[in-house]
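In the block that follows, a single chain appears as structure tokens, in the form predicted alone.
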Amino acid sequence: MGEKKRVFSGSRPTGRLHLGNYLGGLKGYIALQERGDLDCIYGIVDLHAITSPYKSKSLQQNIREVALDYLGAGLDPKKCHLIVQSQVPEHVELAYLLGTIYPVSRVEQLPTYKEKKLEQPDYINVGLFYYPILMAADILIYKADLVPVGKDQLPHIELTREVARKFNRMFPAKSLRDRRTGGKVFTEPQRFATEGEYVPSLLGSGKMSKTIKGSYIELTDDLKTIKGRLAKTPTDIGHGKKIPKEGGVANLLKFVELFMGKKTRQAYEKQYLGKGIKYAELKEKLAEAIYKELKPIQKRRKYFEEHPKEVDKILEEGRKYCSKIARQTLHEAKKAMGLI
């Protein structure tokens, strides 16, 4: 296993996962686990979830929901490892160590930090500011080579690469015989891009997000619910001289492409420029296409819902496996820094 390249990524347990999580993240996770030449670790990053307003009483249930969504979507514990972030405390200790070498000004420049401050003006906490450093630690603690995330996370991946470079430069560890990292404590990860990674919001602008009500379709939604959510998507009169590049119609056409194919999208575009689109009919067919893709996911998820001890065992095996790697990496980092 030591010779395999390693993969890490994770999802915040702030609610059930939606189509954006599936197409932008989970499909990439699954593609990587199926390759067979990679050591894949996928986390439920609960420490990141608590940087936004949340209800402590429902956090454990939210963590469970993401675990079920992971397994339902097709993550296979025989091919990858699933963990709950807070159960591997080395993430936090490494984050503190990395925080001592990274400038405050650089974190303040991150667009995601600026967006979060605007999104939750009454909840701007130190943890929120520290989020990118903890994310870097999540990746570096496993010396991950590949990180399947969306385009919006590119600044965070670059920050992680900067942290790795700076640490290796400041604290050389030539005595390490780790061929994966070339004798350095940390490797510089690369982003792994997935197809269909940007999934638009149902509201007509922005991307699908768990934190924006009405913007998403959950992986657990039935056909009736999907139809109801799509019915609220804003549209126009159904025809025009140009295909809209943004807004509700553009987003609907993107969904058609993702779930019904490019040829179907082109047919609807032809209708838009000609006799016009009947949106009720389009949304009906689109809802059926989305549900068709979600049905097998929901079937697998139901199995794990009915076998909770199996889920417990999967998460415990993941914790044991990941803890071993994390302890070794943390030891190397502390030794290089002179703490051991």
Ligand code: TYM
Second form
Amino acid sequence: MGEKKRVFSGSRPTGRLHLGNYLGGLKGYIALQERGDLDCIYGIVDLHAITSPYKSKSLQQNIREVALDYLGAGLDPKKCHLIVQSQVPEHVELAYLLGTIYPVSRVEQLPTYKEKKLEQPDYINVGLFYYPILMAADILIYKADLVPVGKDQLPHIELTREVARKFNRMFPAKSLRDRRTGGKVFTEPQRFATEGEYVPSLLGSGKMSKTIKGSYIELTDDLKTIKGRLAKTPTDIGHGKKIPKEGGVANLLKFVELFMGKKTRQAYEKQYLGKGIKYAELKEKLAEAIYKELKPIQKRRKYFEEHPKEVDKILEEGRKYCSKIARQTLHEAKKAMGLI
Ligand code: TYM
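Having seen the form predicted alone, I'd like the form predicted together with the ligand now, please.
To see the whole picture, the full complex is given below, headed by that same chain.
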């Protein structure tokens, strides 16, 4: 464990991961694992997934899908640890403790909480309210220094920093000999941003999201499916005086930038201001570029699909490694709070 800086992040098992999860989350996870000087932990956060309507019969399968997407995308168990959140129950206990020092009014103000209430008006449960506190606990229980997440998670990272600060102030732990935190129980984490920190929806407004049908491309999509999904992105007559800043065309150009590079985007922008873009052609080339990136991911994924015991072993190793750290931090937190 030692003195290495630590990384934590996670994704909800609500089905297969999409390009938003990949570009905003996973690519950051991989970049940090490849650095070699960090202790990386990546979770499948099932306890967060159950705060939205879900089918209990599919949950185990969905957890497996995310594990496969992680491994397929290139997370390497030799370089990082993978866990299923509910298998390290210390996360929940710490979340409760942190919940006792965080004001209700601050959670109520969170844009993410407000959005969720609008998204699922018939399912505004207490777990949903606790969502950001549990996320803070996920990060703080490992005293993570870096958290690779998309831009949408920024309010949660801010909250996590605030909770850590408040806890350290309220409960100084002078006797703690943790050199990484300088004698405090918690570390204030930083967000690690990727180039694709905000991936737009294919539908022309808002972000790519699993809960919005037609908005996403999954990592397991084949070329035909990708073409079919892109076909639905709204376009215009193909030319104009200004490059659109929002809507279908703006989003298509963003995807061109992310998968074909800035130069290709500039070439299309030139066409837009001049002779016009042929969208059928653009979408065809874009679909191919996306598929080119996904193909090796799908190949690796298939290997793990065919070797389920290897996946079980990876998750079990992750659980053991993380439980040890989590138990220690929870002990420190309880001690500082006077519970032990
Ligand atoms: P989740 O499951 O919604 O998303 C997983 C990751 O994908 C990123 N993401 C996106 N990035 C860019 N553009 C998009 N359209 C897009 N959609 C999703 C998310 O930012 C995230 O990085 N609350 C977290 C899960 C979580 C967590 C944690 C993350 C629970 N505990 C602790 C980090 C640390 C979430 O909803 O992820």
